[in-house]
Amino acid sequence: MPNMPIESGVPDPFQYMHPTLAKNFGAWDYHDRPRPGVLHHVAKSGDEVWTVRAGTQRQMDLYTIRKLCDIADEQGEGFVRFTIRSNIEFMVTDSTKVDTLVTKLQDEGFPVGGTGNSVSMVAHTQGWLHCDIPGTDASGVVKALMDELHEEFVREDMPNRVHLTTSCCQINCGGQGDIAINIQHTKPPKINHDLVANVCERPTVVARCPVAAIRPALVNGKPSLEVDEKKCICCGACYPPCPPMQINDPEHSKLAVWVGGNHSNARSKPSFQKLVAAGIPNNPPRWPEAAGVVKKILKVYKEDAREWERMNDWIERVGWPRFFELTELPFTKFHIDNWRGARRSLNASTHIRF
């Protein structure tokens, strides 16, 4: 019988996991990977388990799921799984199962990669679909360049793994990643004044601003709030307990590039991403500017480094200026960081503060 779920904490994986895998829970002896996108488990009792992993369009309806589970029970052995980057993986134990599967999925359109020295399925927020507040569509971004990058995903040709995320504001889902897209806002937002009153909580508003440029005001004979403009640093933290303070715009909301950003320290400690080209017009549906900047530094990392340099490592070994002159990407005063108004004012501890 299936664990009664809790209120906290994950589901019990158990009750989904292909016998084999829950059998051989922790007790793997090694694994390889045969073929692009394709892993090859032993364990050490000497069972054999091979993992097809596949891309998605992210955003699936249900006769695209239906369908894939479809091939799970025709062509695998009825268990997948989906990774966090909204792939999904098939697992089977007959070794002659595995073509067919890969070659059932790419007919269907679902390419068979990402596994590996590839460039990994794209982690991104939710955008229009589904976010409130958003300043771009994420999910529509990765669409347009996963289509650029498709045969990066299905060959395993970089030097090491690289890993993409896209965003679609800076303050709720700002994406840690070798190479990321987040949209920035350029302009102070604009106040509906005859909306505050009713709709927003002011000392809420004023509270959330991380750098105080938020405070009460009289406008019109109505409770409101105006902005500093001095101090506002165009962030959209006001937006979301506030909506008539409107900072998306279609021409001064722009998308950027940032790079080197690692959390795992395998092979070099964690690294923070930096701004390497900002203004890139946010420009539906298929954003050729942002997918230039990307796929030019793709180029360049993937012909001048080493094997199993991350983009981090290998932006440290070869330095900012040589990236920039072999990436062509312009540098100007917007890339040096000389803002010091976060050691003051921002949370910079690992308290939790409310």
Contents of the next structure:
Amino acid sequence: MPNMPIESGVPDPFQYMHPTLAKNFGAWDYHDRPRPGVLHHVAKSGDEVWTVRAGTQRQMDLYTIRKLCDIADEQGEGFVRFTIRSNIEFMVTDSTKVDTLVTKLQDEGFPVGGTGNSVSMVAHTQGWLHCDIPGTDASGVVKALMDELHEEFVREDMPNRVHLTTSCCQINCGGQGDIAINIQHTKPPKINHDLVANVCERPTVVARCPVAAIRPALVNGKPSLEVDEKKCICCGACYPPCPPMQINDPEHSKLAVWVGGNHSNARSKPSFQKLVAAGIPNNPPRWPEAAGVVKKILKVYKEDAREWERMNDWIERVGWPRFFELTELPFTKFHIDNWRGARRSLNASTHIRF
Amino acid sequence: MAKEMYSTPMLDQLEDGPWPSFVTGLKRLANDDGKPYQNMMIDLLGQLEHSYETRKGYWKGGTVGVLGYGGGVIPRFSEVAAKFPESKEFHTLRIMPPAGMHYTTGLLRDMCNLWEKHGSGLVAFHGQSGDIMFQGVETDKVQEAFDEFNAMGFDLGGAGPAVRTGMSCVGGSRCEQSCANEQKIHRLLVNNFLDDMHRPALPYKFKFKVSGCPNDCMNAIERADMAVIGTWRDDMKVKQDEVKAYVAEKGRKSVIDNVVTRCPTNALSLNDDDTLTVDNRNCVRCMHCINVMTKALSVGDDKGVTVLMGGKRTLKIGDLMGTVVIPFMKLDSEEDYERLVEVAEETIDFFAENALEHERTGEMIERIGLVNFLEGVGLEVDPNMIDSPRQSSYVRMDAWDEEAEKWFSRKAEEAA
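Having seen the form predicted on its own, can you show the form predicted together with its partner chain?
Zooming out: every chain and molecule, the one shown earlier first.
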């Protein structure tokens, strides 16, 4: 009799939690940040815990994980957790361990930071390493970007926190970010009509198109699909259910940069990111053009935003014309939305800055 | 005997620089003499370099799974297996981490040992859905690897049209802003739907995310079909002596510019004696002032959650935020928690019945209207669900009197 799975679901975290965290669950009083990369939490019981946060490459070989475990055992207290942005956190109750832990992590090549008003690690996807539909890599883009932004990770001198994301297709699995670097296809899919009938469930593919640009067709006597290229928005939604509709193009799959996505309810309501730049070459292994745009936006934001203004708060205050002026990015007809609900994004007032 | 390493001039450039390099990690595995994964990782590096050179991906899906489950393994077969045969199968096991992503080093080491034996030695902490992604395992080793994880107390996460792996923030374990028992909500919701997770049969994916306060560190409103966000409804707490200390340290101008005037509803006022007055009835619990003045200000005592439904990413009709469907509910008693699970059950049942193929909850709500959704799952309308009332008069309203009566009788019931 083969083993049937034990459907145990999400494990109880208390068995793996630092005992001081478990003891004071739901009874914390306040926190402060003694230095970048370090959080200090004080419980109502008077217990204190210091957290040292370090960046990782997310995609880790087991030797890297074991190295992090060695550090946690030797310089820490054997308990860690990961943040949503793949940073690792070491919790200690003895404040004298903080400095040695920080130094050890730095010596081993793990940047300590990502706290407070810093640029944290990029939330990202799988890319060429493991995705079945990627237009670009993920880990490589992130490595290249974080090398460039390393100083902003280990310091806390941005106006507010900056969350970056990347996505290797337009589905945007990387999610919303203050700055998002995402694939933007610019040409319709190239269809291999010999394969469509055998590989694709045609009605499903037709239904998947957001603009109804796909219809069944007989091509060279074979049942296939055709795309109305005038309607096609080159989104790539047809590619996952129908791989013979190849959307990825080494030359024409470009990168676009979006800004102002903010998940938090702090100050303004959560916001989605907006397009600011496109046509950026997908240029491995270091994507210098994309990194250049990101760095330019960050520089202007850092100089011009007021304290505690998140990217979207800052742009809301100074206005989009100023954003394009300061960042020296071109404003084009493609910035004007024409998707459903687009009129809500138009200026129906005389509110204009001169 | 190990294969010869490929020349990887492009990937080599990702070994320089201050950020930890995944390429260096991949090479460590490819150079790991005598390990079962060595040749697989050599070919994986070869294929990845090939992707970098040609700017294309070369993985396709397929069907790989474990006995008893219909999902949770991400199958990856190489399209360039003729060139890189040893990594022709490179599947991922999605394993659900402990809620809040807490680990002992012992647990991490056990996971490494397991993956050293059965897999590639490559692990991602974590994927965007919140799974630990054990990346790189051959088809015939999937079952044995899973069996060992399962024996350790770990289970596969979701994939395909199913309830997906959920996420919850660090919450009560280390955050004074926590207004809910995040890990309990997370586990209760996901673990109640393991059948819908492990046997994908929904129209499309369904995600739960839990954030303990409105900072929403889990991006629940933007990303989850059902977002549960901790909040409070009594007055926020102000330690006036700490306010004074903060003003003394930072100066009045700084406090006015960065705290008082940043309040979205003008609910804060700095008094002449450097204490703070809060208009709690108009506070929208945005968290900004509490984020800035962590010692002086804190959340209230009458805690509960707000539930939003319908957040999702771009496919197919564009990004959608979640919408408030329950402005506030207490989560004190076991009955309260049961009520939350009931809401999730009603929602997933309604979603399963009414969503079109490949349609997310948010898209379904957009198509049928929020009111039809609320009626379908048995929730009452509430003005907290909207930014503003309807602007168009083009609507049939001959049932107005009955609807108004419902409102008044509900209000009377609440007052009683």
